[in-house]
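Only one chain is given next, in structure tokens, and it is the form predicted alone.
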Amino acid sequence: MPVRVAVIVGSGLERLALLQDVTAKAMETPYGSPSAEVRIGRIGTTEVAYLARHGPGHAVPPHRINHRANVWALKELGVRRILGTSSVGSLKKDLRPGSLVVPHDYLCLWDLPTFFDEKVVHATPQLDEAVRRAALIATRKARVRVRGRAVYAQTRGPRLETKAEIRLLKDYADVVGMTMASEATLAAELGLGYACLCTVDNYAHGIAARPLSFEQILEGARRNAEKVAALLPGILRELAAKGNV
């Protein structure tokens, strides 16, 4: 039977233990390898395909990411909807380090891949209600506090943004991030509903007096994976009760 939902998961995930039952597919792709092997297993009680996007290790930088191969394996796969788990920085002084946030819109200023390079498509950007629901129905469940209303932008690593960029981006978007524009521009590309649980690691650069290091940002997302690891088997279940799964 096919695997009708995937968790593509980030910073600080990959390094938990939280499938049962799990068997690994090495999988190739007309684009090339995904990040890692897809891994298919239980998380709680819902079967799913799970995806490091940094693969083993958080060993591929966010600008080295095939997202298009990580993508269309999930398609491959009979997945019908994706949850991404992303790390951002804050935008925006309230919105501080530890929060959850579920995305409802995205911008991009820099390039973004696309599975359409030979003919003209335009497929329309969207983040999937259903998943979002599920996230934020199950998050609040468990009495954690989420913000529901947020924008992504979408930035182009390794390095982190200027100052004069985060001026500009904070006048239009929430949160700042690498990956999450990427995912869920192809899987409407594809057809498949994505929607991400992102926390906030850190503030942007400028926004906090003292900028941190990439080690701090990896630090932060590595004590809030905890916090998402535990939410995961409720807004998955949430997702199956509803029938979207």
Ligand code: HPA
The other form holds:
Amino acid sequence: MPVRVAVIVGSGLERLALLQDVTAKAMETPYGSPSAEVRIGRIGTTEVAYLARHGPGHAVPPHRINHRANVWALKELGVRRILGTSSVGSLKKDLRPGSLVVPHDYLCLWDLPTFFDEKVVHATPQLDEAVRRAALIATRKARVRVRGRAVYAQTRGPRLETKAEIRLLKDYADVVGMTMASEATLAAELGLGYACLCTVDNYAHGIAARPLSFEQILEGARRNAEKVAALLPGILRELAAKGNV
Ligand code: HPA
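Let me have the form predicted in complex with this ligand next, following on from the form predicted alone.
Zooming out: every chain and molecule, the one shown earlier first.
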């Protein structure tokens, strides 16, 4: 039986041992190698393909992630739906670090990867309602607060945003990160359902009085990773229960 659902995990989760009965697959795609071996196993009762977005040991910086190889490899395995987990900065004072967000839309004013460099195809970007619903329902069942209406703004990285960029973005988006729009767009191009559970690990540059540093983001991500890890079995169960995997 091909595996129908995948999790692409971000900062903090690659080190946690979440999978059981694991088979690791080193894959090659027409776009090169994925960030890491795809690990196929069980989370709770659900069979999943599991991929560490930043590679083993978090060595791949956001602007060098081979998103095309990552998404292609999952499609090749038979995956139909992907749940991403990712770290974001908050653009709103009332969306505090420690919060969880499942964006319903995104914007990216910078360059995005595509599978259609040579062919005229215009995919309609969208986040998958079935994956979003499963993430929201399971998180709320676990009595964890989560925001289900939020716009994700993607910047290119690896540098953080300037205060001026954040002032611009904060009127149009709720959270900022460096990866979700790329994955969501590529998934849409291949007809895969994609949505993301984001952890708010910091206030974006200039939103809080305290100056922002990378260490602050890492510290937030570490703290929030276990929260997400604990929610994953329930989210995947919810997705499977609704016949969506
Ligand atoms: N900016 C961009 N990406 C991020 C941030 C941020 O403040 N926090 C976590 N990922």
